[in-house]
Structures are given as C-alpha cells and as structure tokens.
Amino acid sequence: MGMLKVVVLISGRGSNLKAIIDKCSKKDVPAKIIGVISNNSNASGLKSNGKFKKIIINNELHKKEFEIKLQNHLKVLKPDLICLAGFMKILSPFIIKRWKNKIINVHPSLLPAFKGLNTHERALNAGVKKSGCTIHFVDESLDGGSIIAQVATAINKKMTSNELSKKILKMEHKIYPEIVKLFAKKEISVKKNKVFIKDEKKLNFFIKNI
C-alpha cells in the first residue's frame, strides 16, 4: 500500500493540522503530509514541525488569481487528499472540479445544521440539545458535500459559546485524523455522492468513545 499524500490548507493556529501530523507519524498510518498552504503569513500553524513544504499565498490577491496560484502549487504537489483545517476562504468550482472527491473539510456543527460562521452561538441561541462536528467532502455549495462522519455531544444550557467551541474542537482533533487514516487505508470510497466506509461498525465504535 502506497503512502497517501496529504496537503493541508490552514488560515490560523492549525490545531487540526497538528492532530493530523501526529496521526501520520504513527507506523500503522500509511499517510504523510507533503504540504501546508496558508492564506495568512502569520498563521501559527505554519510553525508546525515536519518535513513538508510550507506555502503562503497572498490573501490580498483577487480570488481568481489566488486560486490560480493555489492550483499551480497543488499541481506540483499532486496530493491524494486535500484537508481544509480552519481555512477561511471559500473555494470556487475552479479548484473543486479539478480535485473532485479529494477535498475534505471539518465543520463545527452537525451538518446540515448551522452552515457558515458563528456556529456555536447560533446553536446555543437556537436551543438545540446537541451539536458536534462533521467531516465532509467539499462540493460547490457552502458546507455542503457528502458527509463522511459526525461526532455529537450534548449541550449544557449553561454553556458559553467558548466552552462549546473548546469541547467540539477536542472532538475534531480525534475524528479528523482518524478519517485521514481511513483514507490512507483505502477504507473510504464515494459513489454517486454516497460515502461508503469499509468497516462502519469499527468507525462508529471509535466515534462512540470520543
């Protein structure tokens, strides 16, 4: 089994990037990060240690110009999987079509609920009993795309949005790297926008214990 080549796109602290780096360092995970791309030169995630290329693309560029540069870098890197990890730019069809079913994202809600920003505040204001995080394929709709996995947690009425954010982020740090591992082991496939996981019971057991 060949190594899964992963490129991670970040805009900030890169805590999910670090979690994926840790997972890829394990002997039983046939994956390696070959590049980290950011639209923010001050992103602390760029300080992460690893033998991978670190690339900054000027955020001030016009969207089309930005994505041409991004595509040029991706063409050189040739990733098998592109992970969005706190990447605060919406990708256009120009990128998405070229990397169909190869771009995944983590979103801090139980999609399709609370797409977009300020998810935790909106979940608390709506009075929902549960929230969580979703790993999904990226398509041309905002926070759309086929869902790969979700982790749910109960919401305490007294919680602040900051407390809920921290709780869900910890869950992201466990499920996102695990999904990368399943890609590396060729245990995830997609057909007609439906996601198939080779051993769904095993994944569900993993999720239950997060």
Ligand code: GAR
Contents of the next structure:
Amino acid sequence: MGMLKVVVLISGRGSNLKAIIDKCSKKDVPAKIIGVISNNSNASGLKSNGKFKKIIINNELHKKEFEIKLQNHLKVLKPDLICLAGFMKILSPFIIKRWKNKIINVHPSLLPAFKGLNTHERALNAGVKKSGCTIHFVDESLDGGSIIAQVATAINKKMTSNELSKKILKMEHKIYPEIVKLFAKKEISVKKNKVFIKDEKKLNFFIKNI
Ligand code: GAR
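Return one more block: the form predicted together with the ligand, after the form predicted on its own shown previously.
Following is the full complex, with the preceding chain placed first.
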C-alpha cells in the first residue's frame, strides 16, 4: 500500500499535529506528513520535529491572496489528505472545491452544536449533559461538513471550561490520528455527503475505549 501524503494546517499550539506525527511514525500506519502550513509564524506547533516542509503564509494578506499562496503550496505538495488542526481560518470554495473530500478538521464539540470559538464555555453555559469532539470533512461553512467520527464525554456540573477543554483535547489526540490511519488504509469513503467506514464496529470499539 502506498503512503498517504498528509499536509497539516495549524495556527497555534499544534498538539493535534504532534499526535498525528506520532501516529504516522508507527509501522502499521501507511501515512507520512509531507508539510505543515501555518498562518502564524509564532505557532508553537511549527517547532515540531519531522522530515516535512514547514511553510508560513503571512496572515496579514488579503483573504484571496492568502488562499492563492495556500493553493500554490498545496499544488506543489499534492497531498492525499489535508488535516486542519487548530487552523483558525475559514477556507473559501476556491480551496474546498479543488480538494473536495480531502480536507478534514477536528472541532472540540459534538457538531453541529457549538460551532466556532469558546466552545467549552458555551457548552457549559447551555447546561448540556455531554460534549466531546468531532472529526469531519470540511465544507465552505464554519465547522461544517459531513461527520466522520465523534467522541463524547459526560459533563459534570462542577467542571470548569478549562477542565472540559483538557479532557476533550485528550480525546482529540486519540481519535484524530486514528482517523488519519483509517484514511491511509483507505477505509473511509464518502458518497452523497454520507461517510462510510469500512469496519465501523471496530472504530466504535476504539471510540468506546478512549
Ligand atoms: C483543538 O482543541 C481543536 O479542536 C480546536 O483548536 C484546538 C487546537 O489545538 N479547533 C477548533 O476550534 C476549530 N474550529 P492544537 O493546536 O493544540 O491542536
């Protein structure tokens, strides 16, 4: 099986990037990161070690100019999968259409609830009994697109948003790399906006044990 070429887009800390790097270093994961692109030169995730290109695109650029640069870098890298990992910019149809069904994202809520920022505060204020994280294909809307996998956790009334964020981040670090692995093994497909997982029972078992 050929290696899945992955590009990761980040804006900050890059802890999900690190989790994906670790997973890709495993023998049974036929995926390699070929590039990390950031809109923030101070993103600490850019300090991650690995044999991949690190590209910074100036965030001050006008959206169209930024995306032309991004598109040009992607055309050179030719990724099979683009992982948004804390990439805090909405991509326009110009990018989304060119890489249809090849861009995925992690969001720290059970989508479609709590799209956007300050997710955990809003979940706690809304008094929901569960939250979690979602891995989804990316469409033109904010945190929108077909859902690939979700991991849920019960919310305890005394939890602070910081505690909830930490708990959910740990889940993200497990599920996101696992989904990259399933892409590498060609076990994920999408038809008419519905996502199919080759061995759904196995993935559900994995999720249960997170
Ligand atoms: C993660 O919690 C991710 O779910 C969130 O940003 C954080 C990035 O952390 N993404 C979004 O909110 C996207 N809408 P990281 O840089 O340590 O991976």
